[in-house]
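Presented below, as structure tokens, is a lone chain in the form predicted on its own.
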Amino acid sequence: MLMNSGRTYKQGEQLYYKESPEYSEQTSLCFINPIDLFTLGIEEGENIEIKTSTGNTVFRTVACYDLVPGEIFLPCGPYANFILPPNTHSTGAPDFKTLEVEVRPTERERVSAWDLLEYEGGTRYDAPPEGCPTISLEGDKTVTDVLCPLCGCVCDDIELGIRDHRIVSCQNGCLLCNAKFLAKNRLITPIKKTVGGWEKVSYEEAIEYTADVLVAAERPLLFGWSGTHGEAQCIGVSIAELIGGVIDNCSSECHGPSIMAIQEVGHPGCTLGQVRNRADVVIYWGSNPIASHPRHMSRYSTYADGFFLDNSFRNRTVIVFDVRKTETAKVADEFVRVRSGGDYAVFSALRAIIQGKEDVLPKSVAGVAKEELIRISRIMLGAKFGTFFTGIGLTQSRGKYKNVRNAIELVDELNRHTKYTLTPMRGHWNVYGTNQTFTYMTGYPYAVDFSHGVAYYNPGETSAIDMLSREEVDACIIIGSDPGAHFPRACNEHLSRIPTIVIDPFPIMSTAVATMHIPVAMTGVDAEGTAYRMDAVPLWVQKVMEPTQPDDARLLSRIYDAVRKRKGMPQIKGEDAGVFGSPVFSTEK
């Protein structure tokens, strides 16, 4: 069968409770057409074994009529990635979608996500929650206009209620936003792996250990950064340059191929405000915002009131292109089902129709009838202002960055007749920020290698998944991401064999493969800094509480200083402190 993986709403609710049984439950589901259940001779709810060349594991079946027979859908997480081969085809992003798998009934029972990480060489961390290590600026209060540090929408209208030094209510946010702000399973102190368990250590010991690891490493990797603010990202780049390491961000596994396409043919983008106020045709291609960006449609597209659109809901046409009938497709005006891996062909067909060359097309293209393509192209051409929102359904399936390049070239064709833009649906709240800060400091957006003393960039060679699968990396810092939940099995197996330091407020799947976990303040709660929304608009994410832990920038500054000391370099003081002391990058108001 063909496997596709992606986000689900229930999986997203558990992002900050990954140690819970609910997270294991939601990420070990397999959505499958009832016809395939009948062919396998099993009932819904029974277990199946899914196998690839990498390995096999067990999932619980969920009947889903929105899938075509012969295809299955897995929520993204440690179960789907346990069987994922690490091949990226020189793009940095593996085949999270359109992957051929074997499916068979099984009597085996499912294991927990921690069990999978232990099998990969990790050690579970199942200590009881330690609570939230923050105190409020004052007594009980309500804070308005808070920015949400969850997805690329970075919604700026969140209202938080604070009582007894805790966030007790969250208004206006989606369920994913609520889950993050109300999470109470933060770590209080650093923990270090021992034989068969964990022990608490001081921040000083954790910083010294991290500096020792980085100085001793010959091929260190600093990965993640999409879940932290821009000021910390800048310090991370400085550390990578100082140690001659590689720094990579989450783009390499999701929208890195989009960036590769943009580097070839440009980016016809715009702000989300332009979409909200002007777009009368909105196209989601390979994206399911109801699951991944729950407020995107209500704030910026389908249900948003636009300045130039009276009664916007009736004046917008929403079209969804996808391999399955997603929640977003069910509320769209038009749904076009594309055969898995056929996006490039459909883009090409639409370009031919717009150029007046529909006679060269066959009766069907990637499962889409020629007549339907002609009808959809007329809707596109009839727009006064149209926009494409492209998702990882394009970047993680066959074609990868060439899919996005063809999408941009389709936008170019449409712009000969009307006005169109294209925006990648960025996932993490500051993943676009990583591309901005990395490019500002190095000239390259991700996968930057300093081993030769200058910045070098070559996805497929210097991207994290490729380096880990080739076992090049001999030390790793993980910050603002969770490769334990989202990297292929081979990568996690290697991480478990090398010194790996996780910097994160919460216990995550990567904790299992780490040798040290250092908790920090959480941006948007007790830390603040710069974020870039999915449309590249910079926003200042404020804190609502005073921290009792260092934020990412302060912790990384101390690590940077410790590395310089070990290298016998003079300590930076005063105005010469650059990113660590200048007003430009200071997080002080």
Second form
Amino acid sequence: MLMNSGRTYKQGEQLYYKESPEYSEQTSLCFINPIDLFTLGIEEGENIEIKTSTGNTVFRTVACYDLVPGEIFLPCGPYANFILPPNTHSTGAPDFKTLEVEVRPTERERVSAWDLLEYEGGTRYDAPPEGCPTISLEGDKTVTDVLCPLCGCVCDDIELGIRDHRIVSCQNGCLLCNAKFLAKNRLITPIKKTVGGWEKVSYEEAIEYTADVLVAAERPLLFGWSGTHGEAQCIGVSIAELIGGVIDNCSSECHGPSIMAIQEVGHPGCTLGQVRNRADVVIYWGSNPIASHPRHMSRYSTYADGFFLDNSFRNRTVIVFDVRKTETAKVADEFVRVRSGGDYAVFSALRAIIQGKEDVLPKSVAGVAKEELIRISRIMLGAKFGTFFTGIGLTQSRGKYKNVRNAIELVDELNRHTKYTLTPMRGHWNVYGTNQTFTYMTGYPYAVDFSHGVAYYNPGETSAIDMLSREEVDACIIIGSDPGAHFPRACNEHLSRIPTIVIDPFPIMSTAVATMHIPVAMTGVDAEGTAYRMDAVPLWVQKVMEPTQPDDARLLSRIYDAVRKRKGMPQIKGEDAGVFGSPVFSTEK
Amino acid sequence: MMQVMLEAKERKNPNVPIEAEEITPAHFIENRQDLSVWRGNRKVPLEEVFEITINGEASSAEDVEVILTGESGKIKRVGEYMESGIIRIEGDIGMHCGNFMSGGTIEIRGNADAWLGREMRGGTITCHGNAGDYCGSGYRGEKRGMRGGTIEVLGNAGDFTAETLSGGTIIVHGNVGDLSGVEMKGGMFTIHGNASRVCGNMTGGTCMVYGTVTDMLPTFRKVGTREGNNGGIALTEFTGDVANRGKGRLFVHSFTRA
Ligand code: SF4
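For comparison with the form predicted on its own, would you give the structure of this protein in the form predicted in complex with its partner chain?
Below is the entire complex, every chain and molecule, led by the chain shown above.
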């Protein structure tokens, strides 16, 4: 059968509670068409074993008519990745979509996410939650217009209630937002892996250890960055340059392919405000915002009234292209089901139709009838202002960036007739920021290799998943990301064999494969800095309370200083490694 | 005639890649003592990584033969910018072998990793095993890839083989991976085995597939049928990629639709 993996709403809600049984429950489900359940001779709720060339693990079935028979859908997370081969076809992103798998009924029970990480060589961290280290100097208060540091929408209208130095209520946000703001299971002190367990250490020891590891390494990798602010990212780039390391961010496995496509044919983009106020045709292609960006449709598209569009719900046409009938597809005006892996062909076909060359096409393309494509192309051409939102359905299925390139070339073609734009649905709140900061500091958006002292970029060669699965990395820092949950198994197995330092406010899956976890303040709660929304609009994310822990920028500055010291270089303030004059460094001392 | 034997020594961490762009015939003529390679982020002298034996003398790079033995599958960029002479690799070779090469010969007995002959201008590469992804391709964001010379792969080649090919010849005796010949602009690309979604977005050049193309793209216009010059295998001729107003020629023996 063909496997696709992706976001579900429930999985997203558990992102900051990964140690909980509920996270294991939500990421070990397998959505499957009832016809396939019947063929397998099992009832919904019974377990199946899914096998690939990499391994096998057990999932619980959930009947789902949104899928075509022969295709299954898994929530992204440690279970799906346990069976994911690390081959990226030299593009940096593995086959999270359109992967051939074997499915069979099983009596075996599911294991927990921690169990999986232990199979991969890790050690679970399941100490009871230690609470939250924040302090509210003003006492109890309500803070309005807070920015949500979760998804690429970076909504700016959140209202937080603070009592006894803790966030106790969260208004206006979606469930994902609530879950993140209300999470209190932070890690308080750095922890170091010992034989069979964990021990608390001081920040000083953690910083010295990190510097020692980085200086000794011949192929160090600094990965993550999308969960932290721009100022910290800049210091990260400086550290990478100093140690001759490779710095890569989460886009290499999500929208990196979109950027590779943009490097080939440009980016016909616009801000979300433009979409909200003008777009009368909105096309979601391979993205399911209801699960991944829950307020995207109400703030910027389907349900958002705009300056030139009142009664948006009636006057906007929403088209969804996807392999399964997602929640978003169900509320759209048009749903076009594309056969898994067939997007490239459909883009080509639409381009041909718009040029008036439909005669060349066969009767159907990737499961879509030619007449249907012609009809949809008329709707597209009828737009005054049309926009494409492309998701990881394109970047993680076969063809990867060439799918996005073909989408952009379709936009080019449409722009000969009317106005069209395209915006990738960036996942993390500041993943676009990583591309911005990396680009202005190094010239390249991600996967930047400083091993020769100059920046070199080649996803597939210098991207994290490829480097880890080739086992070339000999030390790794993970910050603002969780490869333990989102990387193929082979990568985690390698991480568990080398010195790996995790920098994150929460215990995460990657903690298991790390040798050290250093907790930091959380941007948007007790740390502040710049984030770039999915349309590249920079926003200043403020803190709502005071920290008792260093934030990412401060911690990284200390590491930067410690590395310079070891290299016998004159001591400059690590603060200057990043962006000069940034408020983080000028106000906080 | 000068023969340079380079035997890769055992390395403590054999997975850390070696970047060896200085291994070209011309560099040994100059009798340079300062040749070096990169091991991860460390620049080390050539002799730290290789046992070097030099026999004979030569006055021009044309008369130099470099022979690479030992564990060489992680050694990258061998023969980059090479202009003449011969490099023979007894085993496997790492990424970017023969990048930008403009003349001379590289022969690989084993398999080659990705980006074999990337942006090559001239000369000949023969790979007896399999080649990785992006064989004879371009660089990220680049409009044109290989522009001249010949790459012959006796085994299979990976995905995106001959991407943005704009001149020269690529011959693969086995199968090629997905989206091979994508963005092709010129040159000649021959596949004796099977392919999938071949030549997407092509604007020029010629591609022949003597096996089966799976998921043949819908935007190629059938022109006619003819016999290939490969033992008379029947071929259907297409032109395209129509989606890109392309005028490339694609010949396939048989195909299935997406
Ligand atoms: S849509 Fe995204 S940014 Fe907005 S509240 Fe939800 S998670 Fe936060």
